[in-house]
Structure formats: structure tokens, C-alpha cells
Amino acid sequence: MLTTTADRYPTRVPVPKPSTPRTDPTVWGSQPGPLDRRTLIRHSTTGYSVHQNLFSADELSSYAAAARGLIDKPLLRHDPRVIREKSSLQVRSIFEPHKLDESIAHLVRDPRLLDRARQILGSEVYVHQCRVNYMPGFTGQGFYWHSDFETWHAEDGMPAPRAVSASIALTENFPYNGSLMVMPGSHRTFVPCVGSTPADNFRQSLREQTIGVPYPGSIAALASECGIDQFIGPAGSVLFFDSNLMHGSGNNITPFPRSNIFIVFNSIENLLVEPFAAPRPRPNFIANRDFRPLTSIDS
């Protein structure tokens, strides 16, 4: 049975509440690793860092082919891990790709990712969530402004924002093909969201999120204070970003598809408990409860 703990970040409230300052660090401790002090300071200040050339062209080609291949697997056509767009029914996301493809299973344990996550979080880590996000040309639908931690806290029972996401670009991210937008420094503020969580909200929210999105006034205030940056760059670019960073993306009406592999590393000192604002936990393919620490593929 999962235990409970004090709720330091109340959300899913009946009426809008003021945002609250974050009470946890972004970079935890001083664990050694591949990131230099300057990068860690920038990551702590802005809530994200971009890492170029972590993977060779051959490696990236292999991961991109694996991601494309998952779409056409007959066994996945009716699998709940496959999320489709509301209107076009094209594949929007596939969860647990590391359990469906051996090369992606190696990717989540690659020391180039794992050691950076350990250094930022100051501990051993496990995969809280892994998915491939697809944004096809012409019809790709965006993701509205949100903090991942707000959802993971409310619906998965993640106590603190001691998690970091790695987004590996499988295609070039242009300014115009639905690339990710972030509000630098917004991770220092927790924005409570309005509205109670329906049972099995994930069935709707993974296609189009309406519960767990900030009040427009909160978004406007954060954007005015923090500004907006955009993650653009060639395939193979890797964005590490804090779980509480406000981010979103627009629709892709260009002919150029955009896709990425998204891996969430959570600290083994930040294990999930009962959801803080939902009737029951989401399925394991969305919020993993196998808390065994990851070992590097070269271990």
C-alpha cells in the first residue's frame, strides 16, 4: 500500500489561488558528474539546459527508426499506451517505448543521460515516465501551457519537484513546426490549477488537457515576468528541463514533422505516494511505480 505525505503544493482548487514560491532546489546537492559548474548554475536559474551532440548520427538514426516503427506495429493498434489525436486519429504519443524497443531500452540507461540526471537530482534515479511524442506535419496538435509537476503531484502522488525530463529531438526543431516553448525561471513558482480531477482523467488529458492547466491570468503573469524561450535545433539536441518549468507548444501546420523521445528521471528519494488531488493513481505506463534505480548500460 502506498503511503501519504504532507502536501506542500496544493492544487486542483475550486477557485483561483495565488501562485506560491517553490520551496525546493532545482539542482540538488553537489554530486559529481559531466556538467560543469557554469551549466549547473544556468540550469538552476532558468530551469533548463540544452546539450548538443550527445549522440552520433548513426545512434540518432536508430532511435528515429525505432520511434517510427512503433507506429506501425500491429500489436499496438488497440494498446492503451498509444494515444491518438482527437480529430485526425494520428498517433500523438506512445508510452513505455523502452519496453517495446530494445534500442530505446538502452537509451534510458545511457550514461550520457543518466549521469546528467543523477547530477542534477543529487541521487540515483528511476524512470517515472517515458514516451515518444509525435507531431506530424499539417495536423500535429500542440500541448497547452502546463507544469508537468502539477500533474505528477496531483494525479501520480509525486511529493516534490525533484524530477528532470530529457527531451531528445529525433527531427529538427524549427521555430515554426510546433517546437517547445518554455518560460525561463518559471520553475521557481508553483501555479495551483482550478478544478477537481475526474476519475480516469488521463483518458482525456493525454489527448487534450483541460484539467491541470493554469488560469490564463497566471500564465500571463509568468510570461510577463520570465519571458518565453524556444527549444530549436538539429536532430540530436537534448533538452533537460525541470519538472515544474512552465512549457507548451503550438500546432504544427507546416509540412515538417517534429518528434522527440521524452524520458522523465525521478529521484529515488522522491518516490510516489497516493495522489494528492485525484481519486486514484494513473496506470503504471504513465506513472511508473517500479522504483528500482537505473543502472548504466556500461555498468
Given for the second form:
Number of protein chains: 2
Amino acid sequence: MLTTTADRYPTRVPVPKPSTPRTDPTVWGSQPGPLDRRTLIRHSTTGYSVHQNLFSADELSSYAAAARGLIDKPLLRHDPRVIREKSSLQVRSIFEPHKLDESIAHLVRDPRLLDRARQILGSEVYVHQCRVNYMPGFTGQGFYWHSDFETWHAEDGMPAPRAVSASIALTENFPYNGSLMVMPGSHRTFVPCVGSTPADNFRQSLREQTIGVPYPGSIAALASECGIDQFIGPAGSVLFFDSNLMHGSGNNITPFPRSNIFIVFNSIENLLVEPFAAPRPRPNFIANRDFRPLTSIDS
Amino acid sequence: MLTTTADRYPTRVPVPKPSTPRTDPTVWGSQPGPLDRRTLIRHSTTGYSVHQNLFSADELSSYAAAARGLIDKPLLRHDPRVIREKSSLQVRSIFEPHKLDESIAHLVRDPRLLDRARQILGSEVYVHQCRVNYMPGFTGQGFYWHSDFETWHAEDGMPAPRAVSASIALTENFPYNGSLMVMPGSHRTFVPCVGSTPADNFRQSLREQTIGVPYPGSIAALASECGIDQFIGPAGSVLFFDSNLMHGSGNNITPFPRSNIFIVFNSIENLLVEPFAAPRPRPNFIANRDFRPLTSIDS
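Give me the form predicted together with another copy of the chain now, not the form predicted alone.
Every component of the complex follows; first up is the chain already shown.
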């Protein structure tokens, strides 16, 4: 069951290395599911797809309330799963919300998400990571350009880019409140990053990433080849995007927070091994090693 | 000729003060000019207007080349008119480009700009301030929410909001490369800021403004009342906006710089007096005190 551990995506290299074409598919196999052929082709070509109206307004407001509720939980005040903004100390992200709140636990096993993830990855899936990103108003700091897979491969031992992320908007994503930018098609290129990974790099990187960051030249080349799309839409919009898609976000000085729930589904045929370029694996709350496949809950 | 120096717009106050309605017009008098009635009404209502195709592609590329050329001028290396980004030290702004480059000197007296400024302000005009903003790719830091007039009143002694700024895009303004956000209609409200102005505040404020910054509550109230518009468009788009319009910009992590030439026209019936809330006036390169009205140059 374990995928080979040969390193087909070397990164955290001592000197700049050219980007390499991805050898793996984006849509795996041809498992039946809710997505039509056109959507799958678009997802495969651009590395992402947007899914509107998956959830009712009632469902959404219950998820948003749950996410807000976590911020004020006294028990979480000193919990390592709560990540704060570097300057303002406002809550930036909370990891494992699905272990902290019943309704988010439910969401993670919702067939509207699960069936899409299974169809894209061509197998049963489990949760590699789950977090709420709050991106508070006024002081929210963005996330610089990166490929998630580059980090998950280097620091978590994920062998191949056979993972897909679902981002569920809890607030409206305007073009100007730090909404996600993606480079369509960039997921077909693997960009190795320079620099070796310090032990416990995650303590720093979750607030501001400095290792696992592509060279400006690589970013400029990809942007000029692929262009930039933004994920914009009302609360409830859902973005599925490939683990190797180059993405990032600017800061948010508007009064409007840009919050989402972010769930990473990994294929059970792509289980984590030892990190490919880090001294030791990151904690389970960031890179889950409970590989039991998810079963759907009726929504 | 001198406007009264009674302070109708108190700011830099010790404790929060409620916002006050503006008592001055936005479009002054009914001087004939190139703008039609509809544009003037829109400008008066929203506090800004966008003017496309004022300049040919050739003219634009010569301005853009001139702006880029200033960055590398050895003579400017230690010039106080060159403002650098706080962290990356890349050039953020250069003041008085019209005194450093012939083509920009020409632009400032171009009748396509001058006639519009005169029509909006209902009088002859002079240049209060001129700068190139570079907003470099990858590292460009934005400008937090502010009203220009609040600063010009407090630190430069500008009596009334009878000034208008022209921003000429030298590169494409995308929704995602730190393009200007404005709150339409916010120019009708004056938002006093808390805190007294330190001497030589400009040394800090041109890199990152900390004094003359509205309370988050005032920004949130204005944003919820007015909404947010973005100034988006190809190189060559020109934005005219009122001196009291609440505006700001996020950072720019894209590889695409967002550069513009920014020219502030002030009415000769609104000449600077002593600062209303600062120990001494800012230098001439930031707040010009050569009040001779501009004469048009044939374009």
C-alpha cells in the first residue's frame, strides 16, 4: 500500500535548481463522482475548481459561528494549535478545528466534500491537515507564494502530490481583503526551494514562512507563464485546489476578515513516510498520521 | 487671497473625537473645462473619477522610462527625496520627479491634467506635492488607510480640502498588486486622528504611517457606510481623487510592480499657512511653498 519513497521531488537544496515538470497526474483514475467531465478537465488543467452553493446559508452560519467560537475558548489560550499574527497577536489560524468542534468534525466527513476529493484523487482519502484561517481585518498578514506540496513533501514525508485541499469561505472573499491568489497551471511544475530545514521550523513558518519559499525568479517565471487568478466569492464558495498549486495572499487592511476552513484530503495510496528534507516529522496536528480512511456522514 | 486660518478641521487630538461632516464643496464653482456634467457630479458624489486614454502609449512609455531612470541615478543615492521600503530597502517613492526629469516636468503642466484640476477646484492651481510611487513586486508594502488632507492640514498648514490628486498608472493596476482602494463618498466626512505630531514625523511616516491614522472604529464605520472601490486598469489610466478621500493599499507580493506618478494640485485660493497640528512645516519637497500658478505647456 505504501507508495515508493524514492524522492522524485528533491527540494531544500543547497543551490538553486531548475524547476521540473510534475510526473504525477492531477486527477487520478476515473472514479465516478459528482464532478462532470468538464469540471475535471478544468481542474486538471488549471489545478483548481470553484464549487458554489454546496452548503446552505444555515449550515454556513453554523460553521462560521463554530470557527469564531474557538477563538474565545479559554482552554485553547496556550494551545500550540492556535497560531497568532506576528505583530498584532490576533488569532491567525487554529489547527484541528475538527477535533475541537462537533460541527466541523461533521463537515470534514460531509459527502459533498468527500466524494469530490475521492473522485479527484481516485481512491479513499483521509485528512492530512485541517485548520481555520482567520485573516483578521486591519492587521491580517498574508501568506507568501508557496506550493503546499513542497512543504508536505520536505517536512511531512508526503511522497507524491496526490492530495487536494478544500477551502470553504466563511466570509466574503473580496479582491481586496487578502483573498487567495493562485497561478493556474503552476501545479504541473515542481519548484525546488533553496535552504535546509531547521528543526521545528513550523514554529516560525506558520506565522511567516522563510524556508520553503521559491526564488523570486521562479515565481516571476511561473507568473508570466500562468498569470494570476483570484479566488473571489460570497461566503460558502468552495475552492478545491491541487497540493502543488503555487498560491499566496496579500495582507488585509480592510475591516472585513477573510476567513475560511481549510481541509487537506490525502489519498490513502500516498501515506506519509519519513520527511524528505527535515530532521524530524512535524506534530500530528499539522501533519496527521492517523491514516484511517474517512467514512461519509449523511449531511 | 489667503483663505482664513481658522481651524475648521481639528485633528491630532488627545482623545477620540467624532467624525464631522465636511463643510467645503468637492467641485468648486462652475469653471468651464473638459469634464462633462455627469463626470463632475460623479466626482462630487464619490470623491473620485477615472479618466482613460488621456495619454498615448508612446507618452506613457517615456514617463515610465523616466520614472525607472530616477531609481538608478547615482546623484540621488543619498537624497532625502528617495524613500525606501522598511525591510527590503527597495525604492518606495521618489519626491519631486518633476524637478529631476524633463518629461515629468512637462507632464505636470500638461493641459489634459491641468484643465481638469482647474475645473474641479474652480481656480488656478499649483503643485502641492509630486512623487513617483514604485510599489515594487514581491516586497512592496502598502499604505494604510488615511485621508491625505488630514496630513496636509495638520503637518503642512493646508486650510481646506480644496486640492485634488492625479494618479497616473505607469504599470497595470491589477486587483491583486497593491492597487489603490478608496471608500467612495468618504471625502464628505472628516475623521480627526488621535495623537500629537512628533517633530520631523515625515522621516517615519513616508515609510510607514503611525500618526494621522484613523481609529479602526472610524475606518469600519466609513467602510460599512461607503463600501470599498478599487482603482484597476491598464497603464495610462488616470485617477483624480479628492484630498479628503479615505484610501489605502495592501501589500504587493506579486512579481508585477504597481507604479504611478502622483501629482497633487492645490487651489491658489487655498495656500498653505502654518501647520495646524505640527511643530514645524515639512520640507518643500513634500509640501511645496512655491505658490506660483502653473501655466499649461502644449502637449
